[in-house]
Every structure is written in C-alpha cells, then in structure tokens.
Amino acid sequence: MADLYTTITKNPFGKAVTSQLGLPQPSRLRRGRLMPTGPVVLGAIKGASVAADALEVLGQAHEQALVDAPGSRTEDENGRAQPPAYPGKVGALIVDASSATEIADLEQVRALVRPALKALEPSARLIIVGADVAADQGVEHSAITQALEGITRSLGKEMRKGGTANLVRIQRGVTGAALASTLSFLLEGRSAYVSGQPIVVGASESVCEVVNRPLEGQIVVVTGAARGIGAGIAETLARDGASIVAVDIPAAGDALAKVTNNLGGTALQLDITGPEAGQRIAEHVASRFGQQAKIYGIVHNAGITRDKLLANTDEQRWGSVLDVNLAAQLRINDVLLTPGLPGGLTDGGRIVGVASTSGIAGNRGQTNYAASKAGVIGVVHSLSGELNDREITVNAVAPGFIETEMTGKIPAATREFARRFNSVQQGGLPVDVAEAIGYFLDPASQAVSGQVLRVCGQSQIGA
C-alpha cells in the first residue's frame, strides 16, 4: 500500500510544509545488500579488538574513529568547546565496548560517539559492541552491559535521515569469525528497518564464511507463502539461493502457484493445523528432493488474527489463533526434529518463527493473538536450547507495522498513527521482515541462536 503522506514529502513543497508544521520527515532507506557509501570508522576501548577482527575476516576497511577529547576541541564564534570533525560524510560507526568494566569507561562510549553522530550520512549505521556478562563477571560490569542498551535505545532515537542503532552482546570467547554475519547484516541495508535492539552472539567453532548467496543448493520451508510477507521471505530467500518449499492453505492455491513459478521452487498446499502436517511436509521434500534430502531451514511465518476485546472472545475465536499461530508450529517441529527422518531438518539447520511486536508489549483487542505471538517467543527461548547438540539454531523475528494488503486495511488514521510512532518515521516492507529471517538462516549466523529480533524501526510501543 503506498505511504501518501511520505510521497508528499518528498515533493518539495510538501516537504516544505511538513517540515515547517514540525510534522515527521521520512527518509528513503537503504536496503539490499548495500553497505554504507561513507566509510565504515571503528573506535576501541580499552584495546578491544573483536570488532576489528570481524571487519578483517569480511574483507571490510575501516578508518580510526575521532575521539572528543579536551586536547581535540576547537572553539565556534561563541567560545564553545567543539568535538573534532569528520572532513567528509562518515558511513557508520562501529563502537567496540567489549572490554569495557567500569562506569568511567562509559565516557569512552560518549567521548567516541559524538564527534562522529553530526557527521553521519543518510541511512548510516551506528554499531556498539559490548560484553554479554555472566553472572559472576561482578555487579558494576553487569550493570555496564545493560548501560550500553540504554545508550543504544537513546541513540537510536537521536538517528537522524534514515539511520539506526543497534547494540551487540558477545559473551565470552567469541571471535571474530563469529561476530561477521551479525556485524555484515548490521551495516548493510539488510537491517534498514532495525533499530535499537540488542543482539546475543555466543561463541561458535562451526562458523561459515559470510557470502552473497548463503542459502545455495540449501532447502528452506516457509509456511504462509502465498502472499504478503511470506511471499517476501520465500523472494528474499531465494535471491540468496535456498531452493524454495512454499506452504499454503489449499484456498490460496493460485496465489501459491504464482510464487513458486517466479522463484523456481515448489508448493505444498496444506493446513498446517492438520495433525499429519509435519508429515507430508517431510514426504513432500523427500519426493520432490529425493529420500537423502533434508530442510535446511523452516521459518513459521502462517499466522491468522481474529481481533476482538477479550470481553467478546469466544472460544473457537480463542482457538483458532493458537492453533495456526502457536500450535501448529510445536506439532510441525515435533515431526520434522524427528533423527533419521527422509526430508526432515538437518543437524545444523535452522528454526525462524515470526513472533510480533504484540506478543512483546500486548495489545488491545489482541489479547488471543499476543498470547499466540508471546509463545512464540517462549518457544525460541526453550527450543534453542533443547537443540544446541545439534546445532541447530532456533530465532525469531517480531515485525512492527509492515506495510501489507492486511495493514492497508486498517483505518486510515490508525494506520498513519503506527507508521510514524518509530524511530524511522514510516511503515517496514516485508523484505525488511525477510532480510532478518535470511540473517538468521545464514550457516554463518551459527553462533545466534535463542534471538527475538525486533523489526519495527524501533517502535514506540514496547520499547
């Protein structure tokens, strides 16, 4: 659904007159596979050097971020003291706090920030890492990390044109190897529509090269592919190479069709709520792959909404929402879990649930779908590590507003309200849901897992 009101700002006479009303200016984001057009600077902590390697192992230059210092500074026409400044437009900013322990070290945080947050292009990126502290690394360093998150929510809000602000926990004995994919998805356009969220990456020795199609010759299930944002996650996927199985009740059938025809894959229309799904799911990959072949990846992304206060819920509206959204999910994983079975998940595969935004903050008239959406996230935390032995990762996603057929139907003053209560000032497109799924999916994602990953430009809502 087309956003009228950012098309008036990008007139200039609209824009004109939005901008002297004080009313929001969005910006037209980066997305794909694009890393900043400035360059990427890297400042340091107390010699932290993870930040460093992972840009080396992606083939990433980088420059020496400027640090605001009372020996730096210049003074403007009013005496003021002034940061050092940029000569040019700086891509993003990678901050490496990892080894910061100490509330003074919080300093170095600001002392590197805020030469550079004036002189950052559009859509750029501002990246802090920091320790993921166990609970005997000591109270101060404890409350260190969480400082770091209220730094990066801040900021992220502080983000002017476009840009974003994400916060990275490495707990101990992660590498650098196992830092790049997350850092790759962070300063590329994959992540336009994440902002102020922190990220867990846990220490890994099987973890992949970071490359353009990492999902080659690999197979990926996603459920609700017909349209909407599951047929922007089997698009997405596909561009990175996974061979597409795209699920579907039989109604949809035609829409289906038409996804899998563009992308080359193959569809399965099914009710996932159906007891024997998870089956024909597995016999489906088996028959069409042939018996040695396993799913790499499945991403649960079906979901219905049957929205009513919960004063008029009844029980098959009650129901039917767990069921597809929650149920359905648990049954499936049940089966395609099952050791040994012809076209179930591999060992080293991948789980993605598409969680939401209402499963974390509540809301109103949603009170089934939460609940649904909730579990998900419940799921993640429980499965991801139930499955460690194996590798297998299991994440998910939870989108904010993405602009859809289904949100193009909400009233006109509510849909307008959800589009600009986010730090970005505009509705997410279903590639930006897709983007963080294939982020996941990445072999060289391995040491993520147990993630909810908001995307939602960093709504207000439950923030």
Second form
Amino acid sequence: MADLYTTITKNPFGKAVTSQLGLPQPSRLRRGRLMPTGPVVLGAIKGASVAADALEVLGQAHEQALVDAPGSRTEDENGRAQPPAYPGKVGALIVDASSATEIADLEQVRALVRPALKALEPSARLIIVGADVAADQGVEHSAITQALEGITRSLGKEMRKGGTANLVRIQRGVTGAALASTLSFLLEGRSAYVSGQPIVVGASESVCEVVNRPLEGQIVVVTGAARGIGAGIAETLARDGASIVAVDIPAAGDALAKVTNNLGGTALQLDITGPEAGQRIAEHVASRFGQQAKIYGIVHNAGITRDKLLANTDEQRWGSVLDVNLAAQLRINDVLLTPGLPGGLTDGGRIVGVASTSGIAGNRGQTNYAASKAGVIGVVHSLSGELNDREITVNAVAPGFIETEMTGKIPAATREFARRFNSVQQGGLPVDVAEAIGYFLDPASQAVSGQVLRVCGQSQIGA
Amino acid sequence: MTSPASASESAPHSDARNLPRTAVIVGGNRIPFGKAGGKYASASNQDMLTAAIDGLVARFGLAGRSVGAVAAGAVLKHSRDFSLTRESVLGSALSPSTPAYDLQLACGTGLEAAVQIAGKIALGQIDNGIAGGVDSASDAPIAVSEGLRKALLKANHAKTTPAKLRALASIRPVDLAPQSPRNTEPRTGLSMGEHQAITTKKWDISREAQDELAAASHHNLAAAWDNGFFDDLVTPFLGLARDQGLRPDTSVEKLAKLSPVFGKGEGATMTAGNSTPLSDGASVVFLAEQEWAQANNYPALAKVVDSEMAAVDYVSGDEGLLMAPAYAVPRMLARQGLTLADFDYYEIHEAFAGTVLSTLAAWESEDFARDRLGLDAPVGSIDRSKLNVNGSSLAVGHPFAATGGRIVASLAKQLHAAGPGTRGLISVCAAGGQGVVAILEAV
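One more: the block was the form predicted alone; return the form predicted in complex with its partner chain.
First the chain shown before, then all remaining chains and molecules of the complex.
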C-alpha cells in the first residue's frame, strides 16, 4: 500500500524527475517475519560473544564481518585507499560492542561498520549491541554507552533504501537466550519502521524459545480494535496465534464485528472509561474462555484526540483525552491485576501501552494529548518495576506518522511533511506498530520490560 | 368455528418440564431499530439480518463455525427472498455448512423462531442454534396487480405468438397500478390500528393511560441505553447506534397534544404517540443446550421453560384482533402450575399501548375469566413496575419479525442479572388474530 508520491517514484519518468530534483526516494520496506536476503555478518569487539550466542539460539548462521584497518585497504583506479569490500550484498551487520569500555574501543565500531555500509541490501539491518551501564561503573564506560547511541542514531540517518540502525543495550548477566527475541525482531521485517532506537534488555532466567507463532493459545485484549492501528494490532497478534478479545466503544460495534470476524476473535463493546470497564473485560474472558482462563496480555491502544491550542482548551477537551488515553488504562490495570480474579491478567503476562512521538516531543495544539501520551510513558517506567516480581512486563510503543484513516484526514501539505520527515522517507503502516507490540508480547521477550519503543522511521520530531 | 373456550379445553396438557434437555439463551444481538424511510431506507432484509448475525458471531467468537440451525423470518417479504435466512447465513461470517430456514408468523415470527430452536435443542436434535427475525417497512415489496400478473403468466405459458399477443392484449390500464403492501387484515379490510381501536374502546382504556404507558416506554428505553444495558445486545448498523424512534424527553403532556389517528369521533384515543411506528431492523438470539453451553464456555442466561400459541375469531367480531395472548397466557400458566403473580418481569409487546392495557384489563376481569376462559377467578393483575422495564416497541420501534428476538435477548439478560430462578413472561400478539407467549427462567 504505497502512498501517491511513492507510486510516482516507482514509475521510470517519475523516478527520473524526482531524482533530478533531489527529492526522497522511498523504498518498499521488507516487512513481516522475513530475515534479510543476504548474509548476516557479525563483528565482535574485545571477544564479546553474547550476540553470537543469540544468533546460535535463533539458529541463524552468520559470517565474519570485514574490518577496515589501514593494512587491509586497497587502492582504486584513482589511487584512493578503499576499505575491504564484501563479495556480495550484506543483509545485516551486527556489531557486538558489549565489552567496549574505553573510548578507543569505538574505533573498532567504525572499522566494522565502514566496509558494510557500501554493501548493504535494501531494508538491511545495522544492529549495535552495547552494555547498559549504571552510573557507578565509571565515567568513561558511561560515556561509551551514550556514544554508541550517538553512533546508532547517526547511522540510522545514513542508511539508504529502507535500511535501519538500532542499538540494543544489555544489562549485566544477559545471555544469548535473553537477547534472542530482540535480535530476531530487529533482523526481521517486523522492525521495518523502527530505526535509530535503543532497546534495553535485562537479565531473565525464564526465557523461552523464539518461535513463529509465539502467542498460540494466549488470550490478548486489544482496546480500540475497531479500526486503524488497533485493527492492525489485532490482526497481527492473531497471525501470531493469539485469541483476540477486541474491545471498542459500542458506537463502533459494526466495524469491531468485522475486524473480529475476520480474525476469529470475540468482540466486546465497551466504553473503557466506565467505572466497571476492567470488571467487564475480566467477566468477558471468564465467560468466553472459562473460569480458570486468564488474560496473557493487554494492549491499551484506545485513544482519542481533541486538538486545540491550550489557549482554546476547556476542561471538557482536556479531561476527556486524559480519561480515555491515560486514566482508563490505570483503572483497568488495577482491576485486572487483582490476584485470583477470574479472567484477570496472569503472572508472567504482558501490558503494552501506546504512547506517541507527540508524548515525547510535545506538539503544538496537542497539549492534552501529549500529556496523556507522556503519561503512558510514566506508567511504563513505574509499573514495570512494580510488576517485576510477578514477571509481568510493561512496555509501550510510540508511533510516529502511521498511514490510517485518521492521518488520511490531515491537510495534504502537513501530511506529506510528516510522512517524509524521517529516515525511511515514508509513513509507517499499522502493522509496523503491531509488530513492535507483538515483540513485547512474545513470551521470549521476558527480559524486555520498561521500554518505550518509537515506531517512527526515526522521525525528526522528538528525536 | 371453535370458540376460544373450547380451544382451551382441547389444548395439550403435556408436562413441559419433563423435556429430555434444557434449552438456554446464551445471548443475542440486534441492530438499532430504524424509522421507516430512515437510516436503513436502502437496506434490504438480507442486509439487516446478515448484520445482526455478524454482530452475534463477533460477540460469541463463532466466525467460521456452524450452529445446528438458524431459523428466522420476515413478515414483509420479497418473492426473491424465498430463502432469506439461508442467504443471510451464506453472507455472514458463519460457516457455509450452517443449515437455515425461514418461518413466518406475522409479529410472532421472532418469538416462534426462538421457541422452535429451543424445541429442537430440548428434543436433542441440535445442540445449539440461532433464532431471529427481520423486517423492513422501507424496503417493502411492491407487487403488480392480479390482472397484470395473470396476463403475464398467461402470455408466458402461451405457445404461439398470436396467443401471447392475445394474452397481453387483455391487460387494462387499471392493471398497471402497483399494489403496495397494506397493513390491513385480508378478511376485514381494517388496519391493525382500526382493529385495536375497537378493542381499546371495548375495554374502556383511557387516552391518558395509553400515553402514560408510551412515555414510560421511552423513558425506560432511554435509561437502558444510558446505563449501557444494550452494550452487549446491540451492534450499530449504517451509522445508527441507537434506536431511531427513541424520544428520551417525551412526556404525557407532549403525547396528550397529538391527534388520534385510529378510531373515530369523540371516543378516539389512539395516536401516533401511543402506537408503534413502522420500523426497520433485525434481531437474533443464540440458544444452546445447557450442558453444551457450559462445556463450551458460553454463558447461560435463562432457560426457555414453555411456550403457547393461541388464535381468536376476530373476523366475526367475537374477539379483538390482538387479544390472542390473553388466552394463551392462562393456558400456559395452568400447565406450569403458575399464577400471573409468579413473575419478576413481564414483556408484553407494545403493538399499541391499547393492546397492552386491554390485555391487562382482560386478565383482571371476572367476566372475561368466566365467559372466555371458563375460570372461576380473574387471571390476575401484575405489578406495573415489572412491565417492559427496559422499554418496548412503542419506543424501540417494531420491525415485525425482529421484535421477538429483541424481547427474548433483553429479558434473558435482565433475568440473569436478577439471579437464578427469576422468571419472565413474554407475550406477543400477531396479525391474523394470533399470539405467541413464553416463559423464561434465569439459570
């Protein structure tokens, strides 16, 4: 589903004109559970092995990355020194910098990335694995940690043809098994619209295998599922095997029924701001799946906008947005987390929120919305720690410009700007947000909690 | 002609409690009822019934699955809709291997469909099924005149061109006028409202009492919508999310200003406000055998205890057109060993406010009990606060065949909320002097 401009650039004449004018040349992104076509190459600094372990867990073969050292360069016909060249296209480069401790180690990162950049295939992946260093582990080590983020964000912008660059920060004790689900997500087409982002992976003992249908037989509740991103989330999670409980307001019931019937879930028409919303979700689950049934995951996707400059915002516009987008999910979580509640959230389960780049960067005319979405980020930070003992992970995605019916109504010029002003030069699709949520929901992502992952194609907004 | 009293004597006295299995109502779904010519003006019966089924399928996760049978019908039916229910099933998210059939019992269609499916379940023929009904007053069939129809058929059957031409030549200009459907009884030529006006007058039902009932219907329905009662009973359709005829702010005073439309002269009391409007809509109910429902994690709201049909001789004027339920209920109560007071909720279909009030008056009348039912004492009176508590047809609207499914699903939910053992009585009058009544009991 390409937008009009992308379609024009795919036509020979359109391509010639837009290239001449120096206009963006968006690529068709690799999506879904597809690995890169070319080989995955790996370079490790100072003998780090966690990334290699993770690839082994995934059953993913890899090749040794080339290193750009003065001795390995050759001269081209103009007498200029060129880094060693890969024999063919490279699908992904992983730089395991988790053992880097000194500024001098960063030279190794440069030396590993440089040869690969010239050989990357379209929708290629560049993944840097670094350590997640606590402030008390030394100034230089801490500086390194942050430097890797600067490298990643810049490389995200240097990548072409739908390629992405991301950073995985691993805490002490993280094994290949704990890292595997994150590496799998970043390598596959599922992370098509995620670039320039850091993800922290913690240590966890109970990590299961990465499989193709990780949510098989699990009950997942998706609010706001009748259309747009919510419908995409429901469809993608159903593809991954989940039994979807699709929730939306009663007035959207017909669209909700269509989505539900397409994926074989059950529909629950519910105003999530009602005082009994959490109870009604639990009752629905207990009644449809049995008194012993538990929710494995809940995706708080339902949200509204009531955009106005703050100068024109009354308590009605202010309050309704905060109630739907933020307060409602707090009330629902409280109920579903009640221990022993039939149809409640299981220990070892998942809570996923939907924030927004507006919540990170702020947006003129969206003060109420930004407050609610930044609030979602606050929920993730607090609740993830609180629920650590119950092995419930709490994360959020922060979508940028996603092509939906809603964003289709933005005035054309504004829409075109939002769509292109990112590293992959196009809008994301609902499935891109859904895939990131699926990654958080994956039982193999037990070690990933407290994260807010931007799904924005490395949008310049809020960067 | 059999008198109603003797019909009562010949009624079967089977013990309905002794059925092999118990049929329960799992849940229901309807689309909001629209006003004729309103939001659903261009929707067909098949569109609406399919939408009602799809909402039910989504609510209970039935996509791609089949049920034992789907029974539904419509009162105003195009000839092309000879297999309306099966066609709707094929267009729905249910498995194409779901059997379906049509039935038709005027305004009693929806309730009788539920009774039939419950009967099949109770007899062990099926484990589950869907019952429903649909009607469109907007998309009503328009037929050609008898003269034109016969001439066309004759021409079609004719073997030679001259014979065809002769047949067509017999068509007269008057035959070309279309025959629009009329809400009249074929045997009396009177409209249903005109019939009810006779009954309303006979039972001396006041204008004020009728307007009070109508106002209560609107207020009860508005409250039910506001408190979310219909969240799991209705799925929006074509931009309509609430019943289109609902007037939350109506009052007895406002209703009193309307002029009578049925009956004649001084004593006329029936207005557009206390009569049901022509409506479009569809409803379905999901029923299942009780243990099957439990084993498959479906809720069991209420069981179908019993049902009774009755018919009266309205043609000779012996009884009012819509009074058959007044006979059916006492017979069913006697069979069940129950009295009229033994119910927690009463759902008496509001064809007209006058119908409900005439029926209640008949049950309170000693003369009616003695002369018509052959009983020593009146059937009894009901606590009016238990009547149509979430609104009924005056406010919701009355797409004929869709009313039964609406009532069954709503009452089952009310009873379930009230707790196990609570009982509800349903009474639906129908054209042709017929009526269907039923008892539900919460499980």
